[in-house]
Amino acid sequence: MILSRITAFLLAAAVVLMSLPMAALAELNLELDDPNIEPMPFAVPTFVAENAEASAFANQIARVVAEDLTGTGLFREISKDAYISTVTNFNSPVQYADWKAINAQALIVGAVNMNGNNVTVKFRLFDVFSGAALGDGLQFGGTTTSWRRMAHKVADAAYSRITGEGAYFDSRVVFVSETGPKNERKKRLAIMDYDGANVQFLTDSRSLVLAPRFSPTGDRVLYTSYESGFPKIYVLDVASVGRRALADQPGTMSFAPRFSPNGQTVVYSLSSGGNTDIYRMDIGSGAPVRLTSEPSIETAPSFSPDGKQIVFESDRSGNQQLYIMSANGGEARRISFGTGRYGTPVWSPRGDLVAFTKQSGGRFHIGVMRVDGSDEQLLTSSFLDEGPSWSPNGRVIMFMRESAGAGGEVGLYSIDISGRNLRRVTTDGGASDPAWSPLLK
């Protein structure tokens, strides 16, 4: 009788089993809290080419796919040496056992198209151990000086279909790029692609510049400059480059500003008569809103992505610690307790976390904690690391290090949530102050 019970109970579960799709049946996921985690062996063959014009894309675009999956350091390209098959039409039935017998767990197939000047890529992700597809295949369209965001596309789509987060390869960075000796630094803004691509200068060199903040939509950036001899606030149009000086009040500076996650307001710090407290604008009408009125630092303001509530430092306990107040000011509670000073405090796209810098022990780092000051981790330890900012995603933060010495190197580094994967941000000469984009559009 029990015999017959369980024989009846295994039926039922295969027939459940055989009514799935193939991809359901899937296990290509990675655990990304795992602390063990081992990266996943992929595959990606050269892209095919349609036709002859889109060669010169095909292996160029399945080399940044896999450079971006490679990065996050929870995957590992496996050498085309290995390979026993290859692929030279997008339609042809995949030979599992070949990439099974080279331990690929994924597999990424692509094809190119090209048009005039126009990029057509689509692309499918395989299970290889499962032998299913990973949904339907994607397609994306572009231009020839487009390619490699296609590429990057294509990599988010594969990230977040085997590790269930969400996209940030296709996004920009906005910076601060430095040349010349420590003591005579020339900074200016430039705007590039998270990995460090198609580097474009958005002002120039003559007046120092700091902070740059993206807008929600990504299309525009505040930073504050020194043009004028004195910290003022500057909106600037990525597209155009065209620039505005936010309305300031005479006999103050203004510094330190972050859009609202709607775009329309700006908060900032504004410092007057010795005292410094933040302050809330309208961008259309230029009309300011002071938030904080203690008698102490207040700065780096940071919106919660619902824009109901703001972090900020301030050294009112008598040093610098971390503070929440509602978007409208009123009374503030300290989210910071550890021993040290802290600021910079960047609140997670997800909601969930602060990033933030601590001074320490004679040691800078870049740590985050929960909303409620709990589980606090420091994620890095130099001698100079600070400035945190999320990707869209709220997986991975860019900061800046800056090296010991009186050549004092400057550079933008990355590192995973979880203390993983630190990595150097490749740049043309010294880069401070990152600042990343939302995904593009």
Second form
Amino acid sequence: MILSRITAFLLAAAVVLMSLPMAALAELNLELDDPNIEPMPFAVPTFVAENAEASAFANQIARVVAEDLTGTGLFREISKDAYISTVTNFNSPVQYADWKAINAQALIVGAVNMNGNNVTVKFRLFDVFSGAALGDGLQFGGTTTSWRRMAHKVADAAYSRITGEGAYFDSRVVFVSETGPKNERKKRLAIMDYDGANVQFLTDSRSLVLAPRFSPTGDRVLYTSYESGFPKIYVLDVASVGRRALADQPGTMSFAPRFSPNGQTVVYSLSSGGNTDIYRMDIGSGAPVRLTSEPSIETAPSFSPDGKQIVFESDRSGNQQLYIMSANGGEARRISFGTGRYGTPVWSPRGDLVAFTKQSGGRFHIGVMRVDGSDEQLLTSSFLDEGPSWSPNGRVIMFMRESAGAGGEVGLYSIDISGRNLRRVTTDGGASDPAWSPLLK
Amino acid sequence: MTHTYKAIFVVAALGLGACTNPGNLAGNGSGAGAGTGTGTVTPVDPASNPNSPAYFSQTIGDRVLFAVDTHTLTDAGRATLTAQAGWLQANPEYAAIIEGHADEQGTREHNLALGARRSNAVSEFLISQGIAASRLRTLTYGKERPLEICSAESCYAKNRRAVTVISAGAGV
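Switch from the form predicted alone to the form predicted together with the partner chain and print that structure.
All chains and molecules follow, beginning with the one already shown.
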């Protein structure tokens, strides 16, 4: 929305800095698939306020950048108390020796300028031990209300340059906000930044709502609501919060919707006469096409990133297992074969993995497997873990966890697909059914 | 569930043309909703009228229970549903929504589909007993509306249920 203007600009200083001799052999790089990965120490001094109005943002933006990076579990921030130098001018040469002495492998330097409501943020990333800038300087423009997004953009650039992975901090999560005891639960749709900030409610608590899902551009949300008294699929426009019901067949119930990668098709479950099968619908015309015709339960469909295949769950074998079929239906091949029940499959944005919920041994797990069913890894275990959703770069999974009993609490967690860095996502009150947006534009 | 029962008892009050205010009836309804079946004795206890929805829910029994991840009717369930069918035949001015529910041991979507199976099993049985399909509608809540909230089989057994909720009107 606001940050359409992202300008990369070369700094004159960069040329000088690049010509300095390489001081260390190691390049600034984190290999995320390395099982023995150690958090990389970094420093992010308070950004330089280029005018008086910018000073409030200069510190806040640097803090959010630091929180984004440390939140991955891949980076460790060096305390300001250890700093030998400070950064008072964005264009001053970096005192590498001072940062090396405190073992800051990466240094993030930024500056903030305010002009009325407009905020400009500049940043540079330095590989301290190589004594060189890593990539060009970047500049982001926005308004005072979008300063956190600019911070996420800075952190995204630093994360991507160091790890070689896609970015994900500048993203949002739509979820179900929950209040009240389990037998009188009130549920509302809400949206927030990926880190739990800027919560905004999208529906009131009058109707039960379930399992929201973003469109591929993040502008719309599909969800299931009992507004009519029966479960039915709605599509909501995030900007206007306007909603409409998708076309449905009288006497049936529909749920578990997801968008196709091009945003024009919805795949979902429809229950009729007690039997639940998978359908797809062109969102414009509202014409449904039946994709499965089995007496068993077929539900929780999710498209592959190329839109050609659908992974779903079915109990046709006698209990819940995962299957893949063509996006046009037809024969399905089973991909899960372990003991227990597998449900809620979600195809990763990179196309290589399927995340799922598994029930076995009286516990629930979030896991991943390759799309051919090999290399199953269970990442979590608890009384109830359910409903994985992928970060835009396919490295992190967010899911819901609920504890047992009358006082059981429900909240959101995230975990790296390596199984590291299980974290609670801060929400005010109960939360379930997270769905991660694509990276914002 | 509480609000559903309130709705039933408001309907009951209207049906009887009772002069008691709906608030009191709703109070009784909450007790019935908890499954006690022993409403406070008042001069206008709706459950004493065999043609009342309160009588249906408290005396005949408005629910049947299921084993884990199944929708097969038990013998006890069939007996309850046979009696439900008898009441519906004797009271043609009422229709019913059959709510299918699951316990919390299961994923959300699967449990919605399971609840649909359970409500349909009840609907089909009532139809087989001569109730017009046009008077019945099926609804699934999956695991969204547990009656009991402990995380033990004693609660789960009561949550795996299909509840026949009587509403005014000959068809839904």
